[in-house]
Amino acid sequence: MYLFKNVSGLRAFLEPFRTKNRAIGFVPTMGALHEGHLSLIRESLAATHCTVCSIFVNPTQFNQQADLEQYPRTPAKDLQMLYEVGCQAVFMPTVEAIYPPGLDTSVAVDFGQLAEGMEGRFRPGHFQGVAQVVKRLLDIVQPSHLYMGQKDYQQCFLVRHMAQALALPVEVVMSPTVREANGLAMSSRNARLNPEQRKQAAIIYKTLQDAGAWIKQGLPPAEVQEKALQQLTIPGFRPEYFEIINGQTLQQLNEAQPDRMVVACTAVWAGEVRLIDNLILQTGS
């Protein structure tokens, strides 16, 4: 495994694989890795002919200056793992590195509705900090192949977006969340649970497994929400949203829709720490 932290060592490490037109997978991390990430590494090695995993604190895409004081950092267990897993390339730039002074990496996609909801409404300027560093990375790996996870559903069809509007030649990958053994979704942020939060999380989980059954019961997607949140509001737990939404457009539904795609997205705050996860509650025809 190779371990690259300026843009022109991994650009001359990868060129070898461009030139003889191999495929080239890219899993971008925060790093504080997890088996959610390792899953990610290894649906790229199983596709790809060299696979690149980038750890990089963003700090355009914190909209509070105490969440990314207090994002975990595990820099040499993230490597151990990754060196284990079988990933051939670790790219661990800098701030400078990534936004070098006068290097414009604005990136010029309106991203309209698709940012405005879930998210996009509790978290201003997110999503613009997102493709402002994933547009940047693409530009420095150049893979064929991006692999994100299910867990931030609306993050990665923004992405996918985004690489259509600007015709970017990557294939986005969603890959499914994977979840610990009481339900609650793989995140980094779960190490600042403390046990007994990280037990009553398990809540979300069967949340969304319970509003996909009220669904199939018929219930209006209205009365589904108002259940959801009730049903999270247990002591040292608040809600934020939970949205039954098109899986295809991101806007809430407001009553069924058998052949459409409907994932059921939510974000609760456990304590001090944000979680977010999201259920596809039908795939659509």
Contents of the next structure:
Amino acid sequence: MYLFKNVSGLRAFLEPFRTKNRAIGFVPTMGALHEGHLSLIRESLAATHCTVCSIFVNPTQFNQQADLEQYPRTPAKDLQMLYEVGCQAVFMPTVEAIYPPGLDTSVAVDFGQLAEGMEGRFRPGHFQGVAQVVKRLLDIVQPSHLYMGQKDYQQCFLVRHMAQALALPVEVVMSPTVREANGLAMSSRNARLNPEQRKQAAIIYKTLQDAGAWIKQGLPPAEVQEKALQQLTIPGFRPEYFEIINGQTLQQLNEAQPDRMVVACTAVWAGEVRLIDNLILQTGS
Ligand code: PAF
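Could the form predicted together with ligand PAF be given as well, to go with the form predicted on its own?
Time for the whole complex; same chain goes first.
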């Protein structure tokens, strides 16, 4: 496994793959890796000739300084995990390498209503930061395949939108969420939960599943949201939103839409830790 800290080294390593038209898979991460990240790496390894994983805690996507400071950082463990899974190249740039003074890295894509709800509503500026860093990383790595987790459904959707809007030659692959035994979606932030919170956080996946059952029973989406928010309000937990959305437009549903893709999405504070999760309730026809 090769480790690169600067852009030129990584570019030189990838050049032979590019000139031979070999598929390059890319998994962008902010480190504190877990089984969810490894499943993306494995998917890339199976489908491409070379897999690159980046580890970069991107300051521009944090809307709270404390969240950025407390974001878990475990570089030595991350490298060990990537080596063991068989990842070929790791890119661990500095902030200066990603945002060199004088380089305009802003992204001129209008996300419109796609970025207005859910994470966009509660984390102002977050998606501009994500788009900025993902575009910059794509420019550096120039992969044929980009692997992202379904846990960040809205993020994955917006990145796909950006790739289309800018006609970037990359296929955005959304991979299923990996869960702990109790259903809790794997996330780097789980490391900040205490054992009791980790156990209790099973309520999030259970509520997403219940929401699916309630929709099937014919309950209107607004009632499902209400019931879900109540169920998630347990001591120490505070739901921020629970939305039943059209999976293609990311807009909230007002009524059942049996032929559409429907996704339940939620963000819940477990003490000081913000967790997000979602479940595809209907795939649509
Ligand atoms: O999902 C993440 O970990 C980050 O938002 C990403 C895509 C690596 C961009 O910093």
